[in-house]
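We begin with a single chain expressed as structure tokens, specifically the form predicted on its own.
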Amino acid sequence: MYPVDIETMPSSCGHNHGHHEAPVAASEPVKQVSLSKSSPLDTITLTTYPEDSTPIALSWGESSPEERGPIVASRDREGLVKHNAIGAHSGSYCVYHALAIGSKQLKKDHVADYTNAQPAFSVPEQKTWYNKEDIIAMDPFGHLTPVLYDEVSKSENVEVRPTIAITKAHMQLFELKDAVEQGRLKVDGKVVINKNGDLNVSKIAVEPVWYLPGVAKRFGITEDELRTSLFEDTNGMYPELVTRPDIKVFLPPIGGLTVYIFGDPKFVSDPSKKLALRIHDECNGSDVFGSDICTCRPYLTFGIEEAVKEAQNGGSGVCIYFRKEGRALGEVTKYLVYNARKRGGDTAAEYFHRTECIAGVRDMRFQQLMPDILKWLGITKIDRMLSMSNMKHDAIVEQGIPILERIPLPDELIPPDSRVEIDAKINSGYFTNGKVMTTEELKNVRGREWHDVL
């Protein structure tokens, strides 16, 4: 192990919590790499153009799914003159499909076979899913590509993938044992199987896809200016972002989703029926390791027991999973944060600046893209809305779907460590029915500190 001197670590914000301008390196000339005769780069095609490729037919928010067309993004057979995506399948997985490749542990020409793979249950078709304004980052025909363009992919000797798979399971969560045992919910056999507490339910994956016209205007920018700001600050890793305006749609390298219902899944998208909705953004450390530190898990299993409950009165329950580990900054800029906290003083009014002063945003994960998938679902209300995030419910309603309700998670459910979290965040905006500390007052909120020297 290499030893590590706290004090030495370089800082933007000490204990005053002043701002300080980071040291500006001396310019230093750049150098001029010459690459061999043997490099790769001779062989590969770095980028295309528009004057030099052919792409299938693919226009955006159509009529009918022949019209709107499939989505191309593969290299492969004639993709390379022929793709109308740009990015590549699998979301943040597609690295290891290549590592895959590289060490030939996958054949580059293995064509999938989808026998058997189709939708276990129909999620019924939407007019949301004809027009270029309601869904944007995702494909709303993403189910259905082997029955709707496996033609055109032998045609046109292309790959067409799709970017949502839909199934049933069994979920086991020791939380809703103990909520049978207490009586807190019901053995109905249909919903809740056993008085384990074990759960059937409904699951929809979904990796995104990104329509760029769509999503620059969802934040208020233009076209170019999001193609730019995604090419620059991934480090060019994709050429065409620029090179390739006629191009529309981007399959990001990030983290899809995952839809829980419960109950029949027609009753998501039937007005008449009364629905609890739970949107909750991925915590690694609370959801699956049980860290105290913070209300995602209590309230992840919380929107759970209730979406049961309102599957078992009749209506539908839906669990929306988002992977955007550590407020979209990541696991390692939590942690760092994490450390700041637990040295510098962890209270509830130092919350945020703790975050800022390493991420420089107290907040990445920009719920403007988050509810497509309610539109895709059908959702035109929520009766319940399991949150207190006022960027997720100012997102939905922005985008024409009241909320009848908003769910606070009881103040039993949370950890003590973790109302330095939930105090700052009621403070910032954060819905709840109890009080809202002014500012002096969360100086008093203190979770557990530690001032040790690794």
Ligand SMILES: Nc1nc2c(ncn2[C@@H]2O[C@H](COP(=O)(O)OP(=O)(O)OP(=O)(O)O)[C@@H](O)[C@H]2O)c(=O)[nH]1
Given for the second form:
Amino acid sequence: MYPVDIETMPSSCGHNHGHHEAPVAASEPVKQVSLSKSSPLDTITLTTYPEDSTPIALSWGESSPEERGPIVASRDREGLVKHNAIGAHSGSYCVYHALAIGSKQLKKDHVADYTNAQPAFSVPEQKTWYNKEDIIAMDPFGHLTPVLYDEVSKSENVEVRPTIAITKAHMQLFELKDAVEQGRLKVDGKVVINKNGDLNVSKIAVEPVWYLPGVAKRFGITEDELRTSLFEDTNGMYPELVTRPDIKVFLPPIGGLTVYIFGDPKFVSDPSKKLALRIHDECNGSDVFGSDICTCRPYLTFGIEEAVKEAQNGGSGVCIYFRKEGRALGEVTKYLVYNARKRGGDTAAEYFHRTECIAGVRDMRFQQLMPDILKWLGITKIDRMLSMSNMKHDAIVEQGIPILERIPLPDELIPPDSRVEIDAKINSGYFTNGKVMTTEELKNVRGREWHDVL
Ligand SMILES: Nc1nc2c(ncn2[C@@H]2O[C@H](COP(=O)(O)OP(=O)(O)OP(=O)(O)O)[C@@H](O)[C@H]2O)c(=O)[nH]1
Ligand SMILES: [Zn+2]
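Show the other one: the form predicted together with this ligand, since we just had the form predicted on its own.
Let us now look at the entire complex, which starts with that chain.
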């Protein structure tokens, strides 16, 4: 499928690849290249090939965790020939792990001791965990690996790491304290613990695990197209994407998500219980630091408050927080756009155009992969969706989960400077119970200008 030999690929600049001294004969399928004489390393493995490998059996979507098999990414111990996943664990934190090893603060042969780390509550098993369609962006058994695959990890001498962790906690938010003080929320001792508005919460952290054929299908492209673009556009970070078509699982170096559940976690998958849901994408500037240019923190805390109310009414409330900063364009791009907006006359009419000028697109969040977590949790319908986003809505409904009611952010919670954002979004298809402005009217919705900010 991939007639690509990365060691022998022609270099357009006419030089050898990288900084390696010893060239590799074009005809030999050599996988190791000598580094320069001053390097502390003798050899380094650039990639692996199917003919030299005996990966541990892994078959996505099988009808039992044993038949599916463990996900093995690490090259340590016997992992170099036995790994069955491309990439490294922990999303973007894999680089810190490498730094810890490189700086000799972490031993390469460290074996994790998971004593007492098991889930704090159980998530009921779902049919969705056992097919190739419903879940393709996370490992449905990621929270059970120390139990399910401990033996195979020992007998095969490979690392099998959890990609999901489940815990319980209390949380304190100023807005929830205010909700209790203003009488919007009552203290029940279970969900809202006290008059400070402290909450009981059940939490699930999930790292991304992609089944490449399934991800390609969601985007309507071929697996080859997906692999090629992941390889090329990360500047060759993952050669195995092209040299190992036999390996179908990829651990991408991106952020994961956290599920916050209010009320009894068992109710989330119980169709007889009402469910309120907020899907929230990270906006560090607003969520944590209170920037008033967008509606992110107000919608987040409104979503939590509504989720809490649903739990207190006998249903359950869920808030899922995705690490997709700045519509997954990142904070640097976001701030560049802010500058362009503020210097160019910040109107709702120009809101998306400014992002497109800099990033080429207005959004890279790709909500197509988002519904996996809903299916994993066993959510089959959403009674109250706390979101105006058509992209989130359409992605969820396309995956077969009906949304019964959509709840926009109340006007009084919209900070003054973010009217530009919200009106632009409504004009482009976001849900509202109110007025949809014309393109002409959007020109008159203005945010703070640069001289007001400085
Ligand atoms: N690039 C860019 N990203 C922004 C800007 N303002 C907010 N964001 C990002 O947009 C995303 C907003 O996500 P959400 O709060 O989930 O909201 P949404 O998807 O727009 O829709 P709702 O569910 O209706 O709130 C976050 O990733 C923010 O970091 C902006 O001006 N430029
Ligand atoms: Zn924001």
